[in-house]
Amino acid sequence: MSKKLRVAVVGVGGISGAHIPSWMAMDDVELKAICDIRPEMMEKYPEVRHYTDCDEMLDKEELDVLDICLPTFLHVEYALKGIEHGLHVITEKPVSLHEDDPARVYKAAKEHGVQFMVAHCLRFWPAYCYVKEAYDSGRYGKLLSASMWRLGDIPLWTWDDWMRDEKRSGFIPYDLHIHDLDFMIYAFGAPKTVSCRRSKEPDQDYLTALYDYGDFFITCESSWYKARYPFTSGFRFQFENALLVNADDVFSIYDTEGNVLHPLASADDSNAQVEFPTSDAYFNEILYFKNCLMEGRPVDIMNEEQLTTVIHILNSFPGAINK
């Protein structure tokens, strides 16, 4: 590997606006090229080479990493393209709508001696990382219950309207709910039982799910409303000795002594009440992947089994196209 990690990004739509600046902000990375079938989408990045064909880019460029920011239904196809070119691959979530695909991609990555990662951002989001640390450490006693939500309106802005094509997007389970479920599997493992109620129509989708872990349970809401409803997300985690709440981008800790703590940037801040670094989860996930590659260590924050478990659960929901 060269002194600088040589990166290309395929797909210059919405989420690439988080990935591309993150790569460009790293001193030990060279963003060599970007690719999209829409040339106009690449005009705001004149400092890198532009391609409208990914195969041409992979053949012409000397690269170490392919970052995939394409629509869901293309993730596995392009991950395998990158892996077969001997490249490390990071792809936006979800890896696939199909339960057998994580095994296919991990097998290919092992055969070609490269690393693979799915960019599940909540694993790197400070508020969610704090919840996992509180659970692992027992800082506030046992976890008793939790509620998570991720609500918004149906996307009308995507290329080729692919998000409203269930066979290509998977609808609400794979667009929004997957964030919360992936975090649960990462933080707490697989639940003992899952139940879900869902209201799905061609132009809107809503679900509520209950995950029972035995000692605690988690309820979730996710929506694509037809009404123009502003996006909102958050959580409440009820521990024995504190309630951890993230709502309207504000994280608060309500302890059983009557205190309300609002974590700030760090414990070095004279006004800080709890050590809680503020940082960009999208940058953090890419930085983690980059550091693993540069330091020659495995990408072990996630694995094939976790990704497969998430897909298996989503495909058990009412109305799932892959049931």
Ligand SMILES: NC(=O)c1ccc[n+]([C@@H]2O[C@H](COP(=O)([O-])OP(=O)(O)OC[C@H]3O[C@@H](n4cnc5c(N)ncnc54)[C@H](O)[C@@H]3O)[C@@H](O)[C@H]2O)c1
Second form
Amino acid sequence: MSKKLRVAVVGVGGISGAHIPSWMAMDDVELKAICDIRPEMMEKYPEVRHYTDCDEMLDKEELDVLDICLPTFLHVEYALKGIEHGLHVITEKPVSLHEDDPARVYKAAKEHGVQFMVAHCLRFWPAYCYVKEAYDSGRYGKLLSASMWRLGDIPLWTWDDWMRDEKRSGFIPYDLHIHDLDFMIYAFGAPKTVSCRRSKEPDQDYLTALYDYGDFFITCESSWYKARYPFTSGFRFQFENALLVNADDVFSIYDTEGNVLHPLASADDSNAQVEFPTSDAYFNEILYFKNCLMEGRPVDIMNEEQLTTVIHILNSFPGAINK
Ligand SMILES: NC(=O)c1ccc[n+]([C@@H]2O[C@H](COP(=O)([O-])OP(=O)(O)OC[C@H]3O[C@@H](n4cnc5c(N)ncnc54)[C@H](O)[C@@H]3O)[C@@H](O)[C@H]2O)c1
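Switching forms now, from the form predicted on its own to the form predicted in complex with this ligand, please provide the structure.
Zooming out: every chain and molecule, the one shown earlier first.
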């Protein structure tokens, strides 16, 4: 591998706006090229080479990494393309709507001696990292219950309206709910039982799910409402000795002594009471992947089994595309 990590991004739509600046901000990375079938999407990045055909980019550029910010239904096809070119691959979530795809991708990555990661940003989101650390350390006693939510309206802005085509996006389970489920599988493992109720209509999709872990349970709500409801996400984790709450982008700890702490508040915020770094999860996930590659470490924050379990559960939901 050359001294700088040589990266290309394919898909320069919505989420690439979090990936491209992250790569550009890293001194030991050279963002060599970007690719989108719509040339105008790339105009705001004149400093890198532009392609409208990913195969041409992969043939012409000397690269180490392919970062995939394409619509969901293209993730596996392009991950395999990148891997077969001998590139390490990071792709946006979800890896796929099909349960057998994580195994195909990991098998190919192993055969080509490259690393693979899905950009599941909650695994790098400070408030969610705090919950995982509190659970692992037992700092606030046992976890009793949790509620997680991710609510918004149906996306109308995507290229070719692919989000509103269930075969290409999988709708709410695979677009928004997957964030919370992936975090659960990462932090707590697979639940003992899952139940879900869902209301799916043209242009709206809402679900509520109950995950029973035996000692504790988690309820989740996810929506694409047809009404123009502004996006909101958050959680309440009820431990024996504290309630951890993330709402309206504020993380708070309500302890059982009557105190309210804001450990993730920025350093210049007078509410900050405990040291914990605040940072951008999208930058952090890319930094983690880059550091693993540069330091020759495995990308072991996730694995094939976790990614497969997530799709397996989503595919069991009422009305799921691959049920
Ligand atoms: N992690 C998150 O918080 C988060 C947020 C939004 C989206 N996403 C994920 O990111 C992915 C992309 O979503 P988006 O909102 O950016 O979609 P988008 O439609 O805005 O962007 C996709 C881009 O891919 C381009 N494209 C389509 N086919 C192509 C091809 N064959 N070759 C090259 N370019 C092609 C389109 O022109 C478009 O610019 C989705 O899988 C979505 O689930 C993740």
